[in-house]
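One chain comes next, on its own, written out as structure tokens in the form predicted alone.
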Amino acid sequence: MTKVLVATEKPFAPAAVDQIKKIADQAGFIVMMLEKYTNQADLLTVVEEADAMIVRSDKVDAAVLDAAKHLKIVVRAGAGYDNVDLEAATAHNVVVMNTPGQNSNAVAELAIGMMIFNARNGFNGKAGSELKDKKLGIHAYGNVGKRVADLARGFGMEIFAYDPFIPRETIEADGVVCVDSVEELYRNSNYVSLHIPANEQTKQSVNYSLLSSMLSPAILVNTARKEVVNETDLMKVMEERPDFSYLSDIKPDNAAELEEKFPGRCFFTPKKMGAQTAEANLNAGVAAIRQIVAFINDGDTTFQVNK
């Protein structure tokens, strides 16, 4: 009988766990729960029995894969999957999947919410500004970027997007201006919303040249990964430009220094909050177990990311 391990240091909501168990039971699978664990040794012990595994931001590295003698599939409940060692998984013949689109609305609403919070000076009682007629650049037009555009359109923002992997006609069909380069995106934007993954091509790529070219006022919104922003360059731009703000749901390594030097011009959520809604939590968990059932029973690899 297939054993599915749900290993979540940050647990799913009870409603999501109930649905995961219900779908697994209907498929004849057994669910093993490991929640709020603080020691990787606990994970290494229980993963030995697992045929399949659902994680959130939990690390699935070579040590975990070495211990998982029966593991066939790992599903990361969410879009990003940099917490899973894809190379090691492939070497162990383990399929890795994500659940794209399940958290998109939650992340997009957070991005827009942080823009409003910043525009209204953190609701401190002083006059702020409006999003209407401001120029928004969307850096990567995937599921989240597209949803940000949908929401921003309702605020009357002028929207630009850059994504070399999305056809121009797809972007323009949404009423979004498709620009030809990342440089063009930044120099035409008051707001830039980041949705790029963290990989060898993107890490540290949001640099001084891009940030310093933004229109005034300039607001960088990061609901992606902290590694994509060059924090030294960010600091330099914020020192040179009093009109520049940084908003993120991933605290940068220099968060304390930024907050001390630029009060009111940076905001960081206490932890990564993009997918922290009841709806996203449920959607991602349900998608993960359904993908496992489809893979085990039918060999469906639609969402495989380590091909």
The other form holds:
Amino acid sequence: MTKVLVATEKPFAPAAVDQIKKIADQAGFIVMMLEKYTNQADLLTVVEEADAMIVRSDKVDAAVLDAAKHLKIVVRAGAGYDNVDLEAATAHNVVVMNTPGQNSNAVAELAIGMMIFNARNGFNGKAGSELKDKKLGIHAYGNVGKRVADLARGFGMEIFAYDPFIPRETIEADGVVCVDSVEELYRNSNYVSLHIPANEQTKQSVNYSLLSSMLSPAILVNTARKEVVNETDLMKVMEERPDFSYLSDIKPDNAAELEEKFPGRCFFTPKKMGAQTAEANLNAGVAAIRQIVAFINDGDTTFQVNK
Ligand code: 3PG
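Having seen the form predicted alone, could you now give me the structure of the form predicted together with 3-phosphoglyceric acid?
Next comes the full complex, this chain leading.
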């Protein structure tokens, strides 16, 4: 009988877990739960029995794959799969999938929410500013970037986007100005919202020259991955520009120093929470178990990312 391990250091909402179990049950699969684990050793023990696995940002590295003797598929319930060692998975004949689009709205709402929180000084009662008529640069126009544009339009922001992988017509059809280079995006924006994945090309790529070129005031909003921002460069820009703020859905490595030096100009969620809504958990969790059932029963490899 197929055993599906749900290994979530940051658990799904209960309704999502119920649905995952229900769909697995209908397929005749058994679900094993490992939630809120603090020790990778716990995962290494329980993964031994699993034929399939659902994770969130949980690390699936060579050690996990070595321990997973029966594993055929890992589904990352979410968009970014930088937590999964794709090469090691391929070497172990394990299919890796993500569930694109399922948590995009939740992440986009957090990006806009952080912008408003910052514009209104953390709701401290002092005069703030408005998003209306501010220039927003969307760095990568995938599912989340597109949704941020939809929401920002409602706030009356002027929206620009850069994404070399998305056709210009797709971006322009949304009433968004498609710019030709990342440099053009940053130098035309008050707000830049990051939606690039973390990979060898993008890590550390949001650097001094881009950040220092932003319009005034400048607000960098990161609901992507902390690794894409060069934190040394960010510190330098924040030192040089009192009009620069950094809002991020996960603490940068130099968070304590940033918070101490620039009070009111940075905001970091205590734990990555962009996708942490009941709705997003349900969408992504259900998609993940459905993809596992379709793969095990019918060999369906739609959404495989290690082809
Ligand atoms: C994603 O890549 O889908 C988001 O960053 C969500 O990550 P999470 O599942 O750890 O909340």
